[in-house]
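The chain below stands alone and is given in structure tokens; this is the form predicted alone.
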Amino acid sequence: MSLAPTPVPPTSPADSDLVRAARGLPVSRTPVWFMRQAGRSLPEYRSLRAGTAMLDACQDPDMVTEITLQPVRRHGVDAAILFSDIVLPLVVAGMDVEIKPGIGPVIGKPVRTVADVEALPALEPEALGFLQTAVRQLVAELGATPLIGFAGAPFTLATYLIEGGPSKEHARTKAFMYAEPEAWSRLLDKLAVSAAIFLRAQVDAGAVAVQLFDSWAGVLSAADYAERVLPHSRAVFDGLGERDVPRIHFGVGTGELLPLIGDAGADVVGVDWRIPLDEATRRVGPHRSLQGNLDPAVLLADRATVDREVRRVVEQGRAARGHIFNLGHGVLPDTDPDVLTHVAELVHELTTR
């Protein structure tokens, strides 16, 4: 029996292990990156950001470049994720949005009526020059390491707009979705167009993969997601046109939605920590890769526990067409950066061909 040749180390981001795993191709080792790796737990990030508001930092190309590069230098991860925020397209379009420390995005004038939906300003591509400058700078610095672009999915952005900020129940969002179906569809149509513009700007400047975050989709039933949300998420990915980049789609609490999340147009389905990757593979099917799914809280445990859980995720990930090692949600602020570095090294040690 002949064995497939071992892939040589990539010489370009488009042939990186991350892109290859996303496409289900052979890799030299399982690629690793961490959601929210750019910021939060890193002292060098806190030092750089001191005195600068989050949304101002996201619009400063030099600061975006440095913050995005920090975890690549420190942890040796296999991809960079653009430092930004999911509400940034709303801000650039002219909406009154503030990220309040300890709270999150707060909307100055929430969307509560049909007229509010119609009054939402559109995102103009010409306003994203700062974003493309940052991406070009990053691509020049990263060399063969791929840059992942990202955007917030229409449903999650709609929840912030309707609730006026973070919410646990998302009751106003669901009430609007049920009571005003036409306005709901119009709202998500607008947000899908904005997200697609935001992603296209990043890809056209050099990002070689994208991730669509639908952080709060897990509050929906499968039926509501399929009817009222999935078409709009698909529109975001369709909005990339012929741009040949892997598409990653992630949500929290979406175990019952995994097949549908894939159907929205994903090459890679992100999995949170609640579902084992071998079970996620069964649900998603053999034609999509998986990303995930170490519980972020595990990183706060002792080293033996961390190692055991990393080995478990790596082993369960072997069931998938391709596996990108990640957390099941973002890095917690209290995480010791040295633990993240160790996890990246351990995954590489366990999976190097």
Contents of the next structure:
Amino acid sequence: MSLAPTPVPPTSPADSDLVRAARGLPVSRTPVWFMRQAGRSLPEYRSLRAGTAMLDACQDPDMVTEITLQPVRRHGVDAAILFSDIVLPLVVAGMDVEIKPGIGPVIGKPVRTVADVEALPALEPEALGFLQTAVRQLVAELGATPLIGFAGAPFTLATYLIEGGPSKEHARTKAFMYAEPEAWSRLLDKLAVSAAIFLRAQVDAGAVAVQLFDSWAGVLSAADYAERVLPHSRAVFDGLGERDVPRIHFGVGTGELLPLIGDAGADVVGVDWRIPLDEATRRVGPHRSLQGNLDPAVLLADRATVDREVRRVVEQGRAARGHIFNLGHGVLPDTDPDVLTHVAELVHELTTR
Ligand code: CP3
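Return the structure block for the form predicted together with coproporphyrinogen III; the form predicted alone was the one displayed.
Next comes the full complex, this chain leading.
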């Protein structure tokens, strides 16, 4: 009779493969989840969301709970990510923000002057009761599966506030950063305080890891990022105080910023598809784990291509201290959900120890 050891499945979220990989500890298999795993790729999401505005759904604890659980049930991923949005703290603070379908967040009164920065309303922690209710419900439902909490990083939120909505070049944002350095720093300070409040609320209610989304940081030079942005992102992580949860720090197009993104206080650096994970490991250094980095567009290709690319990412991820398999950015709405389920299974099959 064979007495080969069988991998022991994780029994608690805080000791899950996701948390262990984030800390560089041994895992039973490479954990996998997908950014935007909840959302329009899932028919059950589209039917539940029908008739409810995005930001209303985000403030309804039962909807948040159900939408967060949908991809976990369907795909067997190793983590849930709270269904919410990076602009939610602004909404809860009382700002006029709307999420327009197919466009993204639109701000009623963009921030364009020093006075606009001073007038930004503060986020009161007491206003996040609905979020903590959702997190507690989720933790009760999820069992050993960890829940990831998240927030938008100060820079990425500032792009929406200053541009008034999504933009490609973020030219107004950069112009404000150069022309009004004091107001810029004050704005990012305020956004860091609110992001830290948002994260603490999630962790204190039971989230066991956090991800800071600085999706658009890749538009900056390393020098500007280091001087004008990184200290504010570091302030968000510092705002977690003694809370012992791994921190994931993600941006798109950040190849040149990878060492700095790690320096802001991350246990895990999220990498997009532009830089292979073995090269990312060289840039980030040996003391942090990596998350990524399958190109979400690959999921629209044929199955043989999907499998080849998944294998490549898994192999290149072996160079890292720890690897959390993910996409290089969010799931595209046209993605066939069965392909996501297949990718989760394949990653598990390739990496079971
Ligand atoms: O990842 C998850 O499954 C958790 C939920 C999540 C959402 N937004 C739900 C959402 C997370 C982590 C976010 C973060 C977010 N929101 C980011 C950072 C991540 C990234 O993609 O870079 C950004 C930049 C936003 C701002 C935002 N909100 C955009 C650009 C959009 C898309 C607009 C569109 O319709 O294409 C949103 C809306 C949004 N946030 C949707 C979802 C599921 C789609 C809304 C819908 O279903 O109608």
